[in-house]
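Below, in structure tokens: the form predicted on its own, a single chain.
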Amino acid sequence: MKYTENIDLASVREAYSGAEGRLWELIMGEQIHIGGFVSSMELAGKAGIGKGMEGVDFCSCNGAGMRFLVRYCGVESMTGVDATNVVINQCRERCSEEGLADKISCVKADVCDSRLPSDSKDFVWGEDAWCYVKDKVRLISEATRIVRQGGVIAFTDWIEGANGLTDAEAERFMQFMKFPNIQDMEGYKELLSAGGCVVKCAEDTGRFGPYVDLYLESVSKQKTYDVLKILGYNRELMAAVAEEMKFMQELAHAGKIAQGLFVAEKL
């Protein structure tokens, strides 16, 4: 696992309370993760998430993942855990607007210390967001604590790819993305196993490169003005962000970063 300095939970809160959070939603859609609906359907299918289940979404952001699970997988209830007021308020407002407030609730907390009851849920869910969590040992431990015996931990995340990052590449990438560290495939498998789970699925989805291509093309061909508006109409700042996105694109196509998909069952 690669680490960087000076990135903590406060950095992530700041990012998702302002222009950065709005920018990612513009570029990636309300489901702010690689693959959107397709990725969510694949993860839910491989995890066996379905009708009548109760779950928790760690780093739930605006709640799009929870609304997806209730609408399309028949999940009975979801609890979102996030530490940023702005996205918690967005989640509550959108769930109310869509008539789902009776099935979805939000808790403001650190996902490493959610204070939710032990052995109380059928699954813990996450989509491309655990890369923002500094203490991944406590993160996985907390997820395992919450699910019942036989329950499932199902998540996608941005990870170091099979071809590895140099220290310089990792530093640049993590500073841009506000990641305190970046885990790899084997690292997550080891954490899940050490936490008392059997790993059912751990794979590279293969989506990272093609989807970054899509995001950059969308911005350059259609959403330029929208991005400029979020960035205060600052073309130099937009060019700087685009340069970092292109660097991320290069890393993805070189197999140095990836979207990992993980499903584990609590023993």
Ligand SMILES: C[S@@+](CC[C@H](N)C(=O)[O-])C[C@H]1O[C@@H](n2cnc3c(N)ncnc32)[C@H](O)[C@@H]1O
Given for the second form:
Amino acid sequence: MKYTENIDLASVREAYSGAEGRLWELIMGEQIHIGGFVSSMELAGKAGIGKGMEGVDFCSCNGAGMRFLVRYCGVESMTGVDATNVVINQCRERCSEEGLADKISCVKADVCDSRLPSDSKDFVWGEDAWCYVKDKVRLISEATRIVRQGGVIAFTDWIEGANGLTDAEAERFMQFMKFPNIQDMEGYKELLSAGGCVVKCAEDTGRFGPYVDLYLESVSKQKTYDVLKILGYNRELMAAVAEEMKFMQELAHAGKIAQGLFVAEKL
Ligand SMILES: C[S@@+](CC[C@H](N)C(=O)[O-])C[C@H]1O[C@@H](n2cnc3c(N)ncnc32)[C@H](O)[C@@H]1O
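Show the form predicted together with this ligand, please, the one above being the form predicted on its own.
First the chain shown before, then all remaining chains and molecules of the complex.
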């Protein structure tokens, strides 16, 4: 795992309370993760998530992942845990607007200390967000604590790819993304095993490179004005953000970063 300094939960909250969060939603859609609906379907399928189950979404943001699970997988109820007020309010508003407030609730907490009851849920879910969490050991142990025996931890996340990052590449990438560290495939497998789980699935989805291509194309060809609006109509700032996105694109195509998909069962 690679680390950087000076990124903490306050930095992440600030990002998701303002322009940065809005920018990611504009680029990726309401589901702020690589692959959107397709990725969620794949993860739910591999994790065996289905009718009548009760789950928790760690880093639930505006709640799109939970609405997806209720609508398309027959999940009975979801509890979202997120540390940012702005997105929790969005989640509650959108769930009410869509008539899903009776099935979906949100709590404001650090996912490392959710205060949800132990052994209470069928699954813990996460999509491209655990990269923001500093203490990965506590994160995984909190997820395994909440899940009942035989329950599942299912998540995708931005990880270091098989070809590895240099220290300088990791530093630039993590500072841009506001990640305090970046885990790798083996690191997550070890944490899940140490937390009392059997790892059923740990793989690179192969989506990162082509999806960054898609985001950059859409920003340069169609959404330029909308991005400028979010960035205060500042073209220099937009050029600087585009530079970092292109750097990320190179890392992804070089296999140095990846979207990892993990499914583990609690023994
Ligand atoms: C990329 S968004 C999540 C996207 C969402 N999973 C989806 O697929 O639409 C990242 C979210 O993680 C939340 N977050 C980051 N660190 C957190 C922590 N330690 N505890 C709780 N929430 C956290 C942020 O507030 C933000 O809403």
